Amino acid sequence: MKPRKAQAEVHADAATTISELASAAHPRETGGLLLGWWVSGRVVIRYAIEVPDPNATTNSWSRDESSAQAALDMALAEHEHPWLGYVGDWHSHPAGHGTSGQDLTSIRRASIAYEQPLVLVVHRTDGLIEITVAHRGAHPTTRAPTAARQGQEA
């Protein structure tokens, strides 16, 4: 199946959660999982949850798979939405730069394993978020930065 161009819609609550968690972790990076669903060619991001990395630094954050699975299981049980599932990752960049080449490679590679597109959200220190959508390993589409405190469609 040929990858299709997908769009992402970030709910205002998810954008606010990301911004608040990034501010609380500053000057270290933090990150976590994006929860939502796919509908009509769009990825709807309804929630963002944190997966803390005790070894995070000012320029790195790593997702521990067992901690991520536990956080995902807890969030799915809490929200009980029948469509809700993992749709991507997010993390902060307190150094002020946007999505890195390593970030793009990671989301592109991760998307190979999924039938539906995956999203990467990077929070910048200027309060903007960058949204990248990758599908089946295809070159991701990075959208222009958008305000983190507003629900945005990329």
Contents of the next structure:
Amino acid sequence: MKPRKAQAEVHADAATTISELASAAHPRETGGLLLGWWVSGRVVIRYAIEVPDPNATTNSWSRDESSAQAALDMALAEHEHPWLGYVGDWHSHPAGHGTSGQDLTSIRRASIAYEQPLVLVVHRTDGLIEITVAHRGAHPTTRAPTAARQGQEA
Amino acid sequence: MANLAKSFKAALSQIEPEEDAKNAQEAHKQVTEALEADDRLKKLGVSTFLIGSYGRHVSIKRVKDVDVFARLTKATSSLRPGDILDHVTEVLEEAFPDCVERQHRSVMIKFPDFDLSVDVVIARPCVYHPDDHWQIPEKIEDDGRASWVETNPIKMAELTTAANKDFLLNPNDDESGIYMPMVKLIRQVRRTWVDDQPGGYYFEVLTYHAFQDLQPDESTIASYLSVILGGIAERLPDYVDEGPDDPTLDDRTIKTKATAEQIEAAAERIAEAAALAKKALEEEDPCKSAVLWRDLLGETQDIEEPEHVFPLPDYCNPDGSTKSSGRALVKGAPAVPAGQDRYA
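Can you give me the structure for the form predicted in complex with the partner chain, which would complement the form predicted on its own we have just seen?
To see the whole picture, the full complex is given below, headed by that same chain.
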């Protein structure tokens, strides 16, 4: 029996934040962390926060451990939410294309250290987002691009 | 002690009169254009200014009336209040047929499409202090005679802006002014806890005095609200016979339609509200605390489907208990991946 594919649920607050931050950073890429929890095989993405990359370009954004951890710590203190924590990354693609091979490699590498699946959200300039779920370094699955709205699944 | 910063931000957003603000701006523009197009008013140097809570950025949902201060900068002491109010009424009736109503001391224009009205208050430079104050018509008697009374609503706008710069939520962020948000929350508490009178402006002035007297230096919205509400509750019983000092005019106090009994009743209710705020602030459990804050701030008013102003965090049940996370729930990770990952 094939294992059930992990699903991701993106809360409207997170989708709105990602859209707004992507617009503000245009034409450069920006990105950050997805905050949420895991429940019954689903990844719940409740909030998104930005982790500015001073070296971001029009086609690249990197997550640096120290600045990302500082942003996560600050967000967790602000939210006081007992279930909240890191569940993945997001970044924008001002050039308009979807999830790249480099993106898949990076989320796959990052997911190796976690028991639960990680999510990668890619925001495109056409307002659509792509959701990729990676688990334990296995080949990740990406859902076709869709409008940012609550309850998206991949 | 739970800060519940996100819920307080959401509460402020919930009472923000976004749609009304756009409509008020448009209504103000149309009224100003009508007044400035009139030759007589042009010669009198008409210059409009938004006053009232909307003009000071301390209004809350819903805004049903907007006050426009129509300054006649070149008017002299010979200007008769009844005469100029008649004239302004005629000018506005021509521009807004069947929507204009002459009031005792102002002219009201209804904007049915916006579900709000604009009150045009005519003002001339004060005969005694022309550089500092303005005068507006007092109630016009049956024989058509009227007089002028001193006022300075523009000063209140200036004091509001200054207070918002003086009191910050984050001392390192000049944009984190807490005075204006606090006036909005206090106005919402008044709507929830006080029966009609005293009105919103009265409580705005009480908030101003509480800030000036207490000079609070808190780090959360929750603690500011508790401190300021406590300050108001302490002082309100002193104003049964005479209102608080008018911050805009020396030796004057704030007038209210409220009777002494209404002030006493309001003082009792605000004391209850302040005690609730103190309890909410001291409560360690965030869900129990959130329910108390939700009770304090009540529901949005004057809208078809009222909603709680203060949202409970999504891990809380409506009764103040914490939702069971169950075996199936795994908290998000407390640490980000080691090293650096590049996305392209």
